[in-house]
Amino acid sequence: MNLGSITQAMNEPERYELDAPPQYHFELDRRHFFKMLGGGVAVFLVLKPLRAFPQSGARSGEGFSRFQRQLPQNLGAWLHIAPDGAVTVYTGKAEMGQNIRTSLSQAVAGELRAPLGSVTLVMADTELTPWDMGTFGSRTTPQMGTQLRRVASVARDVLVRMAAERWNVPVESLAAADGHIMNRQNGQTLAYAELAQASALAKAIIEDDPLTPATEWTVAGESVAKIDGREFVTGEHKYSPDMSAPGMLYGKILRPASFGATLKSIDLSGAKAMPGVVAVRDGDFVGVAAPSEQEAERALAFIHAAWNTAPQISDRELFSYFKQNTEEGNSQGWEGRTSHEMGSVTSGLAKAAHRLKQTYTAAYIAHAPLETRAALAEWKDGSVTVWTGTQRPFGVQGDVANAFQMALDRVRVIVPDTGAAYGGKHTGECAVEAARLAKAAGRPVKLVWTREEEFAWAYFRPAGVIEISSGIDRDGTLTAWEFQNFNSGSAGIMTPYEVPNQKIEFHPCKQVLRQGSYRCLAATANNFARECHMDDLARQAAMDPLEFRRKNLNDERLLAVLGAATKQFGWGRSPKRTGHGFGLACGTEKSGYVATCAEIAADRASGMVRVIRVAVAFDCGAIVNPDGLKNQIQGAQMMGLGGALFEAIRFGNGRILNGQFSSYRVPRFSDMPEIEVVLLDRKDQPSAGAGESPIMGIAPAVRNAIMDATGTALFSLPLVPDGLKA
């Protein structure tokens, strides 16, 4: 396992939410991992010191040092084989619909040589699972998958040695398969369960144990049914909002009049007079807990509050604001701008036969998960347990501990399977709010944010401005590339194209709305601008967009996905119809390589743009679960369509103006194109994550197809929020 890669996902500056100040700090008085597992075989992991690793899109040595930290050396028990043969695996990763429970179980079962059905994952519980940075950055498969494979490999070796000692035979004469150890000489077998019954054994391991190569995988590498799939489909599965506790109350929070507003005066008497209602004011925090959600809503309506507010800009002024309000120094705790320069852009532009300068913009958009934030909190004996949907259980544990000024070991965070997050559930405000109400009530309190709260009080994908100046020779060879990103971030900012003279910079800006991680981070905006610009350069050179990219690419894996996607799509072979256009885009991010082709239909009279067909080729190294990977890629295309075509947060004077699904449009079933997926299974390469990178090709491919169909060049995301204007 490359431990340095753990920090890659943390080091991108658009993860503002991870360094934001606490939402709450309550004025309260300041007032294990190891469990008795019983008999069997337990495996622990000892790690080497963490090395520095650069953030995505930056050159070596440009990483943010504040996250070049030392991980705990002993991360606790990872795997336990019980005397009945049950294999329990512990991981701090969370299941949010990406089906990682299945693929991680496959990785363990394959390396352990055990039936898939014998493996159970305990996930995202700060009391039971080893510390984990969080479920984000497409790190689960490459980092946690590799880690659990290594643990399983050592457990298998331990079992083989135990059998060799029992039979007094050489280890080399034994083989592990299907939960048994077999003696090759006489066919005798021992079940893992029998060996686990014999003795209790804890084995500490170092990370260098050899792993089974992907070419020899059996369980991993195959499409298997989703673990607990029936419960998900039938509605029996319990998510965060489904949690309950005896004597539970329901919470509601009084939200400020606008972003940044402070409380001027408050009258809680009306709410406190209601039977069974607890009303709390702690600083600017105001909330109620009641026997039902309806009573909590009524109690909130009886609270009279006045707020101090200040004038704020609207979305119409946003992009000029960014250009005028850069923070090149230490912004939000980050080291400032990212800067890369090679050769001379001035010289490259002077030599160019064709030059192009263009500005691209991307709006704030919401994560809009089906499941809004939810938490159930319960206090006992000065400790609190919170059940909540989050990508960072240990981060939320810290948020709660900090808010209540208490030790970490007195806070337990348990993450039920969560109905999506997309980078939007890194912070613990809902957990803190539920815990504060539960402390005041002396009873468990469940808090479920409304859709309006989710739209207004969660954080957004950063908006941004991107300026590109470029030049090409007469034969279409890139000579100069200058890329300036304001605010949206540096993920995926480096160009994969060969260009001798380049200058690439990211400029952090003063924040307008609360912003933070979103699926694929700024790689979506950066790839949109770059791939739109590449198409427009191809037109200047009078070249086919595919051939123009091939001429300026030297990356074998990126060329391979381009070839696979265009072949599947039939690039250059499909007959042209009036109002129809074809577009393509490609890119690489987080060790994933993607190429996307799109066909659109545009109607000038109505302004309607419809995406008809999409073909995506993806290379993320060795594939663990092909069907699961296809689902991730298809989901990324569906989600990406929203940001490409119509998703944008509208705001003014500190308020969200379209904070409901009736006014904030996400893709609907009627918007779905035919999606064809081509998987490049590179068993010669380590497995990379797939939850993020596939999304970044759809927006530029659709934009380029619109250009092909109509001749209209669009430069802003979303492309057609109100339809295609004449």
Second form
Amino acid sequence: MNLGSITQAMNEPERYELDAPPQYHFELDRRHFFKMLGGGVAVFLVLKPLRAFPQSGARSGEGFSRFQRQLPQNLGAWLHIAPDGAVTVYTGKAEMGQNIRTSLSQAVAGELRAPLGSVTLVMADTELTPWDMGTFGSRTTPQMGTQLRRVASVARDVLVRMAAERWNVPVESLAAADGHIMNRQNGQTLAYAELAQASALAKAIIEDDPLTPATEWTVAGESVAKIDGREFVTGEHKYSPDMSAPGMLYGKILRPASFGATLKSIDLSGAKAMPGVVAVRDGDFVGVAAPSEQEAERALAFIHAAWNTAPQISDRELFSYFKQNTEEGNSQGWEGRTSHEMGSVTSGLAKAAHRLKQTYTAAYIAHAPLETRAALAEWKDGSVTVWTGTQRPFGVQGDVANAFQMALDRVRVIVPDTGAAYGGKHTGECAVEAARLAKAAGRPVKLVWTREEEFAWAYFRPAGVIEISSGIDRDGTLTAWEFQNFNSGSAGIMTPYEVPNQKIEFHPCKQVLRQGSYRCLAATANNFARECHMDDLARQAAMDPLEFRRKNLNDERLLAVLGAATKQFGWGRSPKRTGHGFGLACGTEKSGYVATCAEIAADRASGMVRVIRVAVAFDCGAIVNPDGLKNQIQGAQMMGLGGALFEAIRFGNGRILNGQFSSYRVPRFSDMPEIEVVLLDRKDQPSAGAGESPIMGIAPAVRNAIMDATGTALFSLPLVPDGLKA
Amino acid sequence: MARITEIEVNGSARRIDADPETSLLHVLRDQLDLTGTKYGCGEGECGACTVLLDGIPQRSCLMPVAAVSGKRITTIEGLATGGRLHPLQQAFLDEQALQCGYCTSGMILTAWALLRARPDPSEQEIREFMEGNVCRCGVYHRIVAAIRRASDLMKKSNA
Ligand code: FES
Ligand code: FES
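Right, the form predicted alone is done, so what does the form predicted together with the partner chain look like?
Starting with the chain above, the whole complex follows.
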């Protein structure tokens, strides 16, 4: 371990005893700490240097707020029990509908043996919470959940020890439950609050202390309702676009004529002449701030701008463009080429009894969270605070600091619980824009992107082309598997099937539209291509798709979900009505295992395809909140149906052509199939995140069901944007 | 043009000083700080901005404030009475019919109108009536279940 970057100085504790492992020392300003917390018990979780804030000599300290700089710089999370018994937990993660405010609270309450209602989470605030890379990649449950459980279990031990001292009894005679320590011998109890009142104790621990096994979980593992649900059903919760500040102005941005356009000329005088309006041009940035949204809109209309534009390709040429424009390096800052090879595909193909070569494509799609990007920015004494819905508060803090060339500790980003993101809110463009306008106006400015802006100026799930060439022997065993992905990404690219000869490659391509992560990343496209191809192969081998998969699978967990989903669905047993078809698909990604069966009805005459019924089985290890998990799985099926059936971004010449809900169709009530969810609770396995991977089975299952019903094999996502072709 | 519009919001009379063309959505959110009514699309396609106008669900994003002069407006903030949740609000909690919650206020107010017209709607009726409301998190099944539960709750409390 390299500990060179960790300071060796420590203030001598007075009332706080800093009970840190010997090799770590922290600069903890006790007085500040006191003022902030007002006594009580605090436990800090220290990350191993690898996972902590990336600090080089030049950056060290710079990433932290005034308060945080008093804390160890490699904190994962921390917990405080106040003298009144209130438990506050600080984490850099953000709540965006995945329900982690609840599931993380459950994890803490469970380990601490405290009532759920006594736990409050402070989340995603660069001033108050420990640095965090961001809320994505299904890492919250496996990483933050585990960290918080560790912190909470240590806090519980601390309380037990304090009680043991107070009563002068051995710790073994004590038990913790429901916010109290109890003496098992005589039934005497002490509330956590009483213990916290009498002390001011801070303890730091390292991340790999042991944990309560899932089989002994108390509050975790149970279905718990969204803890602050009431604020949402009453409309009280303030999302970013609901924030306001005294004297606040409303911002609007002048968007370029097309992607990549630069300003040729601009006349701001019309806007500037309007009372109360501030108009800003800074490079190619043009925006206004006005006392009302309507005035801001009007001011924008008074601005005359001419843009330099260049011709750009359209969705029609997209897939051939990708094939001709690979960028094997890592030039976009996007992941570089990946390549995996085992055995020899050539000889595997030569041995095969059947060979199959197929190309699959996936369109760009939009996240379209119902809450568009929004930010409220307020400057004070050269520092700025921004409230904005983002998955990367600390990343956005950096974006804002860079944009204004200022120190990180002069930027505070606060993320109110957000109207969803689905991987689409990693970036801080709206925060930077609002901050720029607020700086010019000398007053707080709120900027709420319109739906059209959200469609056009956010980013998309990458489109892609996937070519598969494969072979099977006479009894249906895979002999060769070549998989070439152009542009969509490498997540979920490896096949879970047993194939002795494989070559699997991802080729980044020159960027066409701005692209970024989307729920489950490329695993959706990769799993689509793979699972379609598996069905196509099964057909060639004249085997049942389930039997064919089982023959080529060895992964016990994947086989288990496949078994559970097909059993629930009645695979091979359900009678099939005319015009209906059954399809299945499975896959694994981010330690989640999913199998999905779908029944569809195809109407040849109208071209209508309806998904009637879906059965999905999911295993993400030990389950923290079964009903919350079920909710995520159901939602993922509904969202996944859009990308499967009809969602696609149309574009040409640097403009989005269907950037509205009236032209970009998203799933609605009428698209609802019946959805049956089977949860496999693997208490022997660590808990994995669940917001993402359940989405990856629905598209191929539906595609395979369409093939079953009609005999038509489809190869592109979305499958039937204009209905089934005759 | 006159800038003052008189409206009644959640039982109290309000005088609004705004350009008559300003949308009711902006008036509610920016002038009255009733931010439970959401912006989702501005073109009548998502239902996030739904409010009740004399008991009829309307898209406030498309409604100029002048057009609602003298009308009774109910927003999500006006649904609970004396700290008691409306049965629909309770049912949305009971069924956990929300993820990010951004669509929730529009869903609840649209469902309110459905239950007034049809106190005991079938699943098909619910789907049809709610079609104009988008939940991007895909919580549709639970919303249907919540509306049915609310219908039961309301029947019980009327019985
Ligand atoms: S904001 Fe009014 S319908 Fe979408
Ligand atoms: S709960 Fe997120 S949009 Fe409905």
